[in-house]
Structures are given as structure tokens and as C-alpha cells.
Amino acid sequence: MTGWAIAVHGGAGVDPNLPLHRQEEAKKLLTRCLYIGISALNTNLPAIDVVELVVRELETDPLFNSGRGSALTEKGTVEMEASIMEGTKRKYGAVSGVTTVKNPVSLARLVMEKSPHSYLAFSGAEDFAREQGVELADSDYFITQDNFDYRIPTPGLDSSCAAEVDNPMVMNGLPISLYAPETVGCVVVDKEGRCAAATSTGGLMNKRSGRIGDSPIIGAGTYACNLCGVSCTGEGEAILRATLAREVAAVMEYKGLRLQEAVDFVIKERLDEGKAGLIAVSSNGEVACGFNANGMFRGCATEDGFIEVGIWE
């Protein structure tokens, strides 16, 4: 038996022009969800049903990049993606390029748990919602006109996580035009020491159709075993290339970090020249995050009355 904890994120690469009514308005929904978790917890809820739980709610409300107010692609539609791990049996779901589910997260969960598979994408992941009856939405309810203005960058602003298209941020090498963060998580251990991790996200502003991140890829974005739960966020490119969630508990496992000195030491040695940031929790009760960019957006607590929720350093 342990104490729980829990932590939740909106995404790394915070706009420092970012107004403070934006703010205010964020730091309420992390609170909002973290004690929908802490309820959750007390009624002694597995952890993997509370991960789902509080990414269905982010994925609800429009302020983060996931669900309704995803970002767009360049063609102007949503391509969303999500993913969860239960970490006893380190069993999990995915699902990428989806267009009509209201809550990704939740089809992901349906996935690990009424399939013979792990992950499926676009029209493959669209029927099985369907014959799964998960709810459904059309195009209006996802793009809403608050989340896509925001996302637009105003010329002239000095801004972190989105640039004009003739002076392009880059990612993997390369320029790309605009870049959405606000990818949600939430990791969660239970009384029983059981670890969960769930991540959702619209990806990029503008991205090209078709392109996948690191958020439904388990290892990378999302990942939970017997010692810990991880959930990233930031540059899925360079995520990627670092399987970062995982080698958060590989040197837990192999170097014999605590939890805390585990994530610090993957954002220092991991990430290269990629900006991201994560979320994690701890089989005996930790609780840590840890980010490399300007501002993550994030909130954790644990069961001894800990609370904290914050955006800067």
C-alpha cells in the first residue's frame, strides 16, 4: 500500500505574450481536473480509470490543443490523437488521425480493452468507434474560433511555441510554419501502488495530413510500468527520437534514480536541442515534472495534501 498521487498537463512552449485572463483561465482547469482526480482516488478508483477520467474532461473543455479546440491541419480539419498504459501488465491502447471521436482518450482505452491490437489510426480507428458507439461529433464541434485565433500568431510578438511562416521555428531539422503545444496528460498512482499514464492532443498547428507525434506512440509520449507513470509533452519529434517517456523509467531501473532525478536527468541529456517537457508519478508515491522550455502548464498533488499548479519555472 502507498499514498496516491497525481499530476496533469496542458503542454510545454508557453507563449510568454500569453495574456493573464489565458492564464488564470488555465491554471483553473488543471485545478478544476486535479481535484477530480484527488475525488476520484479517495473512492479508491484504479488509476487507470482516473487517467481516462481526467483526459476525458481536458479533452472536453476547448482551452488545451485536444479534443474540441484541437489544432488544425493544413487542411483545416482535426487529425487527433491519444494514447493510455496501465502499468501492472504494462498493457495499452492508441489511436491516431481521428476526425470524429469526442473523446480520444476514452476510444483508446476500447482499443487495449475490446481488440486483439494496441493501436489504430484513421479509418481503421474511425470504424471501430463507430462499431464500439463511442460519441461522435462533426467538424463544428472540435474547431472552435477562440482556440484557432489563438493559435494564429500576431506578427511582431516574441512568442516561444508559434512563429510566422517567413521566419519558421524547426523541428526535426526542418521549418515548419506553426506550432501548437498545449498537449494534455495526466499520470496517476493509486493506493495500491498501480501506475497510469494517458496523453491526448490535436498535434501541430498546420501540420501536413497525416503526420503522427509522439503522443499515441508508447515509449515516446506516453508510458507506465511497475515504477512509474509518464506523460509528455513539447516537440514530438524530438520526443520521439528520445523514447522519452520511457528512459524515464529505464534509469529508475537501471541507474537506480529516484523519481525527480530520473526526469531531470532526461530533459538535461535527452532531448538534444528539443524543447519539451513531462509529468510523472512514482509506484511508492512520488510525484515530479520537469521541462526545458519557457512554461509548462501543469498541476500535481499527493495524498498527504500537497497542491500545487503552476505555468513558469
Second form
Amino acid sequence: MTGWAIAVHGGAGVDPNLPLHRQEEAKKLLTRCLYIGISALNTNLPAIDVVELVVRELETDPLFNSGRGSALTEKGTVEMEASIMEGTKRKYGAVSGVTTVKNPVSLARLVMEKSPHSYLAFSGAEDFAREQGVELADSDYFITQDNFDYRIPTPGLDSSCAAEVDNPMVMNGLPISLYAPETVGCVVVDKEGRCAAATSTGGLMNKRSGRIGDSPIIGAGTYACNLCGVSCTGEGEAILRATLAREVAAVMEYKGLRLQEAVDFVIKERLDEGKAGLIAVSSNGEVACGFNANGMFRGCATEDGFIEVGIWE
Amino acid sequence: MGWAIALHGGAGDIPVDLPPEKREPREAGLRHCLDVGILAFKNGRSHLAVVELVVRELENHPQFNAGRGSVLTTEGTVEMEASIMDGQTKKCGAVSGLKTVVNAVSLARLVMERTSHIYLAFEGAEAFAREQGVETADPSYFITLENIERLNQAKEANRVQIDYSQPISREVQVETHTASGDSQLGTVGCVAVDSDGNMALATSTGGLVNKMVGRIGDTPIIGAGTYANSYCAVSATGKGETIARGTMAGVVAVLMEFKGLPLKEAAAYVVEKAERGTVGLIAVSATGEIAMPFNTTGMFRACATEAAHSEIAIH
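Since we've got the form predicted alone here, give me the form predicted together with the partner chain too.
Once more the chain from above appears, this time first in line as the rest of the complex follows.
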């Protein structure tokens, strides 16, 4: 038996000029989600249940780019994706192209537990959602004031904004002032030393319809095994190429690195020019995070009372 | 060091006594696709072009589970997926849920080269295909009688399973011997290394017989069914969910990099670790070695090296 540990994130790559009140809102949400996870862990809920619970909360809150408040595709629609993985047997579930499901992470869990497969997408995922009777909503629910006027650059506006922005920071090809940090995630190791991870997102802002990122891809955006649980965020294509989440585990297993060293190694050596971040827990109760992007919304806590929420370095 | 190439047409419980009418067309298909790859290298085509060309041929061959001849979803439709990766640059492309694209692997290459994304799926991928003007066909083009029969047998097996209330998962049922005596756990794939040590691979499939509509397997998942870097290029085949959970293709590379294992050992280790009867893979290394391990009864495969060694095998 070890102490539990938990980490949450709301995306890597943050506008350095993000207004203070938005920074405070983000930190409050991260704190609230941490406490939801902490209470659950204190009632001995298994890691897989805790990660789902916390990510549901992040999806339901419109602040971050997942569930309600997801970034919109080029068509102005929502195409959400999520994955969840448990470390003891490495079972996982994932969904992509989901448009009416309130909590994609829960649908991903149902794929894992109630279907013969591990990954369902688009109309097949939506049909499965109806069969399973999960909570649905139409587009009004998902499209908030924020993601209508903040997250989609309206035609002509992005070039003028780019001219005003005096820092040249770019994420995924967009000036950071317009970029919506992708993804939310949670990783947990419970008192039994079981790790789990879950990630959820609306995906890249203004993405081409049908584009799948790293969040639902096992080994890329999400991974859990008997050593650790990892959830990544940032430039999806860089994370995919690097199979980033899996690399943390690989480096622990085959290079014998401890969690934080493994996280640092992977961020430093595996991203090439890509910008990303990740949160991770190990089966012996450690928690770590790392990022090379400009900031990452994150929070972490361990059973001995340590708790920290942050955005910047 | 010369070039080397390996290709597969799927691993599974291929009966040792596979009747000639099933064995011969596939052996001929493997030989033909191998020749296409060999000729491409001889004509100076790049490692990436070679794997794409070979997989296109495998997709066009109706007796392998990719492109024409893809297995069917539970609704009797075809949903194809493919991926391609260049080990030199680690650029990659993947597609899923295709219904009308004649060569999924070529669309995956276009995603890699013509978009800033890696993975496009379903309607979005079909729309991209139209924009790019790739060859498309009516969905009926991809459907073969053999696969309609396989689907019927799988559904029958499920019905029997339910009648006898056996606690066997649907997937296991699908993999047991069908009346026609061959299994379709397949996928097709090709790995290649040129004489400079640059590697690439491509994988393509119709997926799992009787799969749910919208099901995505291991083939388009970078690191699972597909992976290439400066150590190796790997294409896996078999039970998709097993390959993905084990991130099999990625682990071969990890073992070579962090444990210094040579290709054959790394590949054998990964296959042995997986549940018996579920997986196989082909791989090449930067020094021109080839590995083709499998833990199923058989795997349709072929390989050749510039030094003129070549091999075609099933069991």
C-alpha cells in the first residue's frame, strides 16, 4: 500500500497575456477538481473511477477545451474525443468524433467495459452512446459564449490580431493569443498502487472535420501500466509522433528512471520542435509534471497533504 | 549494405492444411507484391514509395483483408483504415473509416504530406479524398463473396454462442475456424529499408470481421500497429486490441534503443509476450536485418534483400 497521488491538467500552451481573472478562474477550477479527486480517493474509490469522475467535472465546466466549451471545427461544430486507461491490465477505451455526448470520457469507459472493442468513432460512437443511454445534448449545450467569440478566429480577425500581438509565440500554427490550449486530463494512483489516466478534448481549434489528435490515441495522449499513468496535452501531431505517454513508461521500465526523471527526459528529448506538456503518477505514489510549452494549467496532490496548482514555470 | 523489404498479408489461425484453392492465390499474391517492391527498389524509388506501392498492390488483391477484399462490419459495409510512417523523419499519416477510397494507404500518405495533421477519419477523410482527387469506387467494389460468407459465419457463431450461453467474448468467436477453414485476422503491411538505412512502413486493413460500425483497430494507431524511427520499421497484424494495449510496434523500437537488443530478439520478445495465437509482425532494422515473428498458426509473409535472398511463407 502506498499513498495516493493525483494530477489534473487543463492544457499546455498558455497565452502569457491571459487576463488575471481568467488565470484565477482556471486555478479555481483545477483546485475544485483536485478536491473532487481527493475526496474520492479518501473513500477508497479505485484509480479508474477517480480519473473518470475528475475528467467529467472538467468536461462539464465550460472553461477548458473539452465537453462543454470544446474548441470548434472549421464548420463551427463540435467533434470531441477522449480516452481512458487502467494500468493493471492495460485495458483502455477511446472515442472520437462525438457530437452529442455530454461526457466523452464516460463513453470511452463504456467502450472499454461494455463493447468488444476499444475505440469507436463518429457515427458508430454516437450509435453506441444511444444504445448505452448516456446523457446527450445538442449543440447549444456545447457551444458557449466563450468558444463562439474567443476560440474561433473569425475570418480576417486573426490576421489583424496577429499584427497586434507583439510576442511571436505560436502553438499549432496559431498565435498563442488565439490558441485554445487543448485537452484536459487526470492521472491517479490509488492506495493499492493502481494507476489510471484519462484525457478529453474538443481538439484543435478550427480543425478540419474528421481530424483526430493525440487525446484518444493509446500511447500518445494517454497511457497507464503497472508503473505509471500519463496524460499529455499540446501539439497533437508532435505527441503522436513521439508516442509521448508511452515513452514515459518505456523510459521508466527500460532505462530505470524514476518518474520525474522520466518525464523530464521525455519532454526534453522526444518532442523535437513540438510543444507539449504532461502529467504523470507512478505506482509508488509519486506525481510529476513537465512541459516545454509556454505554461500548462495543472494541479497535483499527494496523500501526505501536498497540493499545488499552477500555470507557469 | 543493400536494401531489404518484408511484407505480410495477415497473421491468424491459418490451417496447416489450407486447401490449394485458398493457398495458391495468396502465395501468388505475396510473390507478385514482393516483385513489385523489388522492382521499385531496383528502379531507385525511395523507401517510402516502395512501402506505399507494395501495400497498394496488397490492397488491390481481393484475398487479403485490405482495400478490395476487406472484411465487413456488422452492417455488411466496409470501413478501411491505413497508416504510413517514415522512420527517417518520423512523419506519419493515418486514415480510418474509409468506404470508397480504392487505396487507403495512399490517402494516408497524402494526409502526411499535404496536411498539417496526422490522422483523418470517416466523413472528413472521405471529403479529403475527394479534394485530393484520389481514385474512389462504389462501396460494392470492395465487397467480395468470401467476406459476405465470413460475416454470415461470424454472426452465426455469435448466435450459437448466445444460445449456449458460453462466456466467450465476441472477438474470440470470430477467430475460431470458420466452415471455409481460414481465418481473417489479417491486415496487410510492408516494411522496407534502403541501402542508406532509411526505413519506412505502411499498414492497411478492413479491420475485424463483424466489427461494430465505427470501430478503430491498431492499424492507424502510431506506436501500436505501426511505427518507424531510426532503429526499425514495424508493421503488426492480428488481434487489434491486443496489439494496441501492448503498443507492440513501439516496444520493438524501445527494446532496441534502451536495451540494445538486435532486431530479431526485440521482435521475438514482443510477440512472445502477447497472448498466444493473437499477433505477428514484420520489421526491418537500419542495418538491413529482417524479422517476421508470429505467435499464431501462420502469417502470410514474404521478404527479399538486395543480396537476392527471398522467401515466401505461410506457416
